[in-house]
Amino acid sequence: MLEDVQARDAAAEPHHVSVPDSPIAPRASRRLLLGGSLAALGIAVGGLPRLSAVSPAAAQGAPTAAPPKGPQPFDYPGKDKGLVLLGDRPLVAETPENLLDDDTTPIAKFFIRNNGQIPEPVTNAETWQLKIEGEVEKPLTLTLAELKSRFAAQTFRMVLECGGNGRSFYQPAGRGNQWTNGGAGCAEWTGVRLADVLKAAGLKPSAKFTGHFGADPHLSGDASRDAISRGMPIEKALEPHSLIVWAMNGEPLPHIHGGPLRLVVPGWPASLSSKWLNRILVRATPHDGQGMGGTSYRIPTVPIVPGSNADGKTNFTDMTSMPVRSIITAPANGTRLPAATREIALRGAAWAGDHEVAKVEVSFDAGQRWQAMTLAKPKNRYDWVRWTGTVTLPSEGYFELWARATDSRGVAQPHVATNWNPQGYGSNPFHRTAILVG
């Protein structure tokens, strides 16, 4: 089950990984720098007394993981060195927070997230089907080729965000792989709408959700499991922006992104924009394929005490849209600036899942005041949001950098990761950069 697999990946990798050396701090813990608890810093949190960090299990004396290793070196053929690696198997990498620093995200610095093998590349893309069936009038067997000269092509730039992302920053931590801000990035994805294909293949009134298929391998080698297999309401699978993509920047989709094919479904887990698609289901009643149930991509409806062991059969609900979240692209973490300096410019980008992104703000005295942002306007529904701005210092030492986003509903990111749950989906803390000035 994949919450086998997680569990078993949670022991193998790192808890926490380390930023280059830098003149701050040489080889110090990313997680420290960037999303260490604020009782790290001697800062109360409204006073409030904190329930105990230790699992119930720990507390009992059951066996805990083996501690973290340290940060792994990161060498894949088209990809920038700085990545991060977080599990071999399946292969996961997250983008450190100042290489997102480019409008578009480049290939090269596009995150990795995979819950399988991967595929054997295939020598001719354009013959790739996928098949629609299930609660559909006419069920379609598609190359890509057909995709292409059937149905209009549609290209928008729109972030691809890992449902684990900023998972490392729960206490304890959620299983799985321990992202920080880096499971996420924002492309240019070109395809066809998902809802032309459905509606070609016209839908019954018994059309409620989809089912998704990859031809990704299942990590045993087993060819009678799927390594992931998510589905979403009708509704999502209709929506104009979920796609289905054949290619990405300009260029035809990498292997390791899912090409040739793959869904990309904006605003909710990137679980859900299934890599090397062939097969879509439409169903009547919700998928149950690999990744759905249990606590498998799903949250609390009712607090619960960090460390508990739920299941998820009861006051659990599937992730939809994903949290705001911003991030500081630049100056990046570890910077060091002259003694003279007191003007720091700043950079980042923000999303909100499926809401918009209403203001930044930053503050350089851990909340005690806020400073607005400049946002540019993006090009389109579900692109993030790049923001720029200029912060005052009063002196030079050691300061951090906290950047916090707000959407539409007027929703901000907490001060902590908030609605702990077991896989750790949801965290999206304040993004914290530190520098040193002299």
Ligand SMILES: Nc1nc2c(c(=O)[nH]1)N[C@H]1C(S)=C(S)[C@@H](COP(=O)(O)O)O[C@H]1N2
Given for the second form:
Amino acid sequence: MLEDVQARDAAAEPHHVSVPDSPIAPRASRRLLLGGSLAALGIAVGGLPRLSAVSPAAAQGAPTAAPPKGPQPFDYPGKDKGLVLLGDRPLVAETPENLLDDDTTPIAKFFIRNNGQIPEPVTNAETWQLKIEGEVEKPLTLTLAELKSRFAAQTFRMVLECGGNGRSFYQPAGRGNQWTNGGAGCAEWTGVRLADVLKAAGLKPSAKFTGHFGADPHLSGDASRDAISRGMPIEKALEPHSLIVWAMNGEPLPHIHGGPLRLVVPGWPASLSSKWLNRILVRATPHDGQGMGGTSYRIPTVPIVPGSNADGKTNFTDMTSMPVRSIITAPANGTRLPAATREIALRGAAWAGDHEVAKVEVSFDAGQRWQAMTLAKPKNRYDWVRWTGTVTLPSEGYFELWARATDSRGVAQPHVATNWNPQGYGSNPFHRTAILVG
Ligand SMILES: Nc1nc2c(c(=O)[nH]1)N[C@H]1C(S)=C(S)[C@@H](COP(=O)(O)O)O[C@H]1N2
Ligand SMILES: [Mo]
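Pass me the form predicted in complex with this ligand as well; I've looked at the form predicted alone already.
The next block holds the full complex; its first chain is the one shown before.
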């Protein structure tokens, strides 16, 4: 018997909770809105930002990336208004954990991340062209129609996760969009194997890396610059789950998600999953496009002092697998339950980059005791694991539910974001959700 006061209060008081002493961005303000249900009941709301925001940086009012003033309902065609705008130029929005409660993330709830401008939509998707060039025997230009007719279609449900997901949990703040846990979603992707297309072009022995290009203009409008152009070792490109995709959840790939054509390279930072894909350059040496080198999508191999001014040239490496992460998708943060409630039914998701999720545990006493949750079987490799379970609370009152997952190598989420790096990649502390019983 879960009574979700958040929904009720949100309807009654949409986006009007003012936060006197907090310059935090809409994401955080929205967190406060979740707490608004408690505030409305006379509960000291001062504590809630700190407890529910789980983000030390946000809680302390640290500057976030270009914060627009005041709470802003997210308004984009086809998208859920509950998404949280992290930036409008380029357009970036994350999905609050409680909106990731579906087994397959609906398109309406899927996060949005752009680095440049959104290109003009095309009128005829089937004539969209993809070039395969570089270290190949036979450079190819394939239309979407040819991709569909020449290669075997595959569908997998796979997590797409921004390399910066969890960034807001770093202290001091990492540079970039202040994601909580919502820079991720899990959709059914349909397309062809990148490996099949590369093989059709004939990889030369010198083919060691890829470089990816999309049609989106650079934010500056400068036609000589790419919005983003990342690449990966050929081994990752040849994995059977690395796809060139034209459909999402059975629908033509939506424009905002890179339609007509994108890459989906699961397990690794989603920046490799180029949207509006029109060219793949096969290379003998690592790709040097926009978003490669320096501290971009790179993490220290030797831990550095938080806040250091590292340039990424020494003791840094390109991010490969994303770290293990779990989220509680129900109950939502800020949920208030009747005083007699003791059994709390929990739902959530967990994923672990290239690895598998071995275990998800929940604590309601700040990590003194942990309880194992029940894991559903993923559909295929790179699918997330949906999990369920029940905790029995000892009394009424205020509780924080903490979730932590452990991957197949025995590596668990840390209590706090670790391995600090200038651009804040790979932050995966426990997910914490506040509830009030009574
Ligand atoms: N062409 C292009 N592809 C791109 C990007 C971009 O800005 N341009 N952003 C990347 C990043 S950083 C992420 S996290 C994902 C986001 O995909 P989504 O907007 O479909 O959720 O797309 C990736 N592919
Ligand atoms: Mo990203």
